Amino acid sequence: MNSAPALPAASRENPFPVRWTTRAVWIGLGLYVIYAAARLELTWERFVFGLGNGGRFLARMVPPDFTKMDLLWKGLSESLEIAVIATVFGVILSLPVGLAASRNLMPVWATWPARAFIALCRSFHPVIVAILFVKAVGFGAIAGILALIVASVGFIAKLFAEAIEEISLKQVEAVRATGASFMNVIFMAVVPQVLARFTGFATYQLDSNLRNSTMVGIVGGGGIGSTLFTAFQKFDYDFVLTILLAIIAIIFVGEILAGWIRRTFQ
């Protein structure tokens, strides 16, 4: 009887080799999660107790109170104004910063300071920045606007710089060959390639600022966040639910508006 031919060495190798390094990383991550949960006293008893408190809290919020619509509309309108103003100035400031940070168009001595400035703007949450501005300029909408401008520059300028770095340089060289100035090159060769993406960035940032205006208001930056914080302090939980429903509604409207703008200009 003829014996079966021996398989080549390559076919006898395990197609699913054990990656001990990957396993060690996952085991280490699991052990650290257990250690962190123990340090933070995350127990099942506390979770169940929190569910009970949460149920009682939600019961006190129902039904919503619609008798204080003046306060509600004032806070919502102020949040909308904060978001729009912060987005407009954030976009305007992001244009030169993002251009300066693009490594395919600008020299190193310009890109490094611009990228450092973008990283600085992105280093802190808008709530932390709002606290700093509240201490600097006092309570009110101006602190919230300044905080959201910083957040807008950190987000839009970074994405704008990345979009410029992905453009085709053939159009840039073609416009340069005509003897056009630097600004003409930007407007004729760069802007047409990134306009659609930049419009998307700006609309997304407007939507983000609408949400963040609520958070900065809680720390004194004006808007509906201040109204919400005051309602919590007064234990006016039924009005809290009204405010939350209004915030959800305005975010939905912002999503619809942002989608319409993207479809219109892209």
Partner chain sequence: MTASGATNGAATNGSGQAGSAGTRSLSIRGLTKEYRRGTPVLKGITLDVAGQGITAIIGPSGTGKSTLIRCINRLVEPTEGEIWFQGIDLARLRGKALREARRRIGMVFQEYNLVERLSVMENLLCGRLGYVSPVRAWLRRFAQADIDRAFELLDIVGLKGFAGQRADALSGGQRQRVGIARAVMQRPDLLLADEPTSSLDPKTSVEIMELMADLTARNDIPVVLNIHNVELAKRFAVRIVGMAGGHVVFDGPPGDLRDEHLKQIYGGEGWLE
Contents of the next structure:
Amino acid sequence: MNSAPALPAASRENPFPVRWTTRAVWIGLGLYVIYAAARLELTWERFVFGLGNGGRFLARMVPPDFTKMDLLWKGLSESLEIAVIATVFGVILSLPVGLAASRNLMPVWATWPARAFIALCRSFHPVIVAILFVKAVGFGAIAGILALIVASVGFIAKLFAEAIEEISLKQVEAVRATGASFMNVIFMAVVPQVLARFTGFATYQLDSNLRNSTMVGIVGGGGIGSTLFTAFQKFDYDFVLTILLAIIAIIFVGEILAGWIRRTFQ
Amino acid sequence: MTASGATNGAATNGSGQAGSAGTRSLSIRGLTKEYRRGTPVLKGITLDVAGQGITAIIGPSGTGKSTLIRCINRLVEPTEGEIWFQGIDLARLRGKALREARRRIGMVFQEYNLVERLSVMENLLCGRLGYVSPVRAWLRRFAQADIDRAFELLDIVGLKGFAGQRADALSGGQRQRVGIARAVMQRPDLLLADEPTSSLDPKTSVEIMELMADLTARNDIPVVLNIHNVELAKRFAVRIVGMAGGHVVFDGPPGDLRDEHLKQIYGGEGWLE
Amino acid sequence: MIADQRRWERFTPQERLLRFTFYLVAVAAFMVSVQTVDVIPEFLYDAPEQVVDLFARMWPMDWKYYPKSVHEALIETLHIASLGTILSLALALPVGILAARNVVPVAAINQLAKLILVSSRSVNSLVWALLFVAIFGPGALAGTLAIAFRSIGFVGKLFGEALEEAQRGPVEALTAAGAPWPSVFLKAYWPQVQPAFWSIALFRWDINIRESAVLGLVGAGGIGVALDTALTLLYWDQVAVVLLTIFAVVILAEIIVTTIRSRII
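The form predicted together with the partner chain, contrasted with the form predicted alone above:
The complete assembly is shown below, putting the previous chain first.
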């Protein structure tokens, strides 16, 4: 019972402490599952009952209803618009915030507030942010856009900062030594090193905003989410399936597009 | 500017001050650097470097050679002391004044420190970044005179036709050629070199030193470099400064450097055989 | 010839065309979006007043709401998130294995597994919750399953990628020794990907704490139910209590994850 052929020395030195902790973790997880399931009253009967219910539910979903295409298209196009606008503003805002939060280029007085701001943007789920914006600016796309901008900043500003913190400072040092101004150092020594990763993050965020725009609609943030929620409330389950298929299709196309953008910018 | 390069025009070079070798001399007074409080790496270095030729600093690893070089253009902040160059104490500069001083001091690095994802041409033009506005840098709108000069330098360093190559596609020797060209692009009044040959094989090391000596002599740029290879130092430098334990222990022309000096600098003697 | 060489351009014409197309499409998409999106500007004018009003209504907070409804719901949320994560790990493990090309070298199976993973990720946890509420009725069961099904895609994708990065050496050694497939997996792959697996699990748990907090808005149990009640009744002082609670828990979860992670790695 040892994998000696491949890792001789390493596996002989520390097998015991590692195995004990892992075993304890597994047992702990098992006990927790039993306890939590009891606590949440997740019983087998409920599950089986639900499965029967699920059969009927699925039966009502197929065949998907393709008769309300105008409604579907209206919701989808609004979701796309929300996602595009939120991504553009989110990325533009994230650039300075992410830069300010990078500890290798910025002094503490800049990183600290920037990091606090990012943490604040991250800590609330987009749906909760959307609820607050619906109160502030009313129902509709604008609340969704603002909520997704906040979510975008929380997500990509953090990734931007991490990407900047991983760059090679030698290259930065060399450009700094030529007497370049701070912005020139950023443009010629920092940006070339992080541009590829930034486009990766930005395209990922477009993808993620598209998915999240289905969600903010549920609380009144506009887009396909509103359409979906209404369909649910009216028990139009065949239309629900159409919407879900359309969302999955769009995400697929989005991933292909994202790959193309990344290749363009290496 | 080609003309001034060809005619050794020290008088017209620089930034408008009365030009003579004197303005290019460097004067270090009582330079101390402590990375951690109480354990100085440089212990009150005092050194005058004349405004011509190559001054080579030799010494064992960890003795502060690199720190000394980096204090001059303030990539490392000196703890105490003065560094006088062209009538200015570099150790006290801040902000814009520091950047303007750095424009006149070129630097060549041990690991070349090229911006890997930029082309060779862009790396050369980095040498002009002290003179270019951020918008122009962003759009790569460099002056045609700078681009012409960059092509010329590429020919000189033997990289004709490499302008569009990305820096990460080059070999070590080619990278260091780009590194030297980038420093010369600055039209510096002083060139610093931090172990420029330590990452290269022996043959390439000699070629790089020859190139650096030739280019700087042509443009009348004084060089301060630190180097591990004593033979290379003796061959190319007009003056050798030996450092040990954060102090200068030898200072003189290569011809005066004897084995006992080397013993004093590096310690022991078994390695000399 | 020489004059031609002296001209320097950053990109080849082809690269420039590609980039130009991208910028054009991006700007056009943005312009079209801005122009067609349904925004009622009048709503924006009184936004500052609305925000001030919002905070005025939130303060002072109704602390009595916490012991009354929030605490129980919070505990339920934590259980939904944890149980959902554990369930998703169990479900994602086989799918992730099937998606890894080096472990299961059958292209058709890999593609099928990837389809499952993408579908899981494309549908939001809130939408999953809607589906499961329709099937199982309102409550924590729907929430737990929603969390689990949304997480399969995330965990399965990252786990599959970790498997694909595993080194061949140990695998070949055990296969050569004639070990049956389960032993090869347990003794050659698992030790290599185990740290990644736990790190992914922790990362997802952290995300799931946030996600499970809103599931109650569609009736899938947890603290979201308390939030929903307060919102429908427009008791903003109670909403504030719930939001503050969520904020505290999210921060706490992040601290826990960072500590455990730094301990493991």
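Not measured: the values here are computed from a predicted model. Numbering follows the first chain given and starts at 1. C-alpha atoms forming the largest set that superposes within 1.5 Å between two forms make up the rigid core.
Chemist: Is the C-alpha displacement of Val33 equal to or greater than 2 Å between these two forms once the rigid core has been superposed?
Modeler: For Val33, whose C-alpha is compared between these two forms after core superposition, the shift is 2 Å or more.
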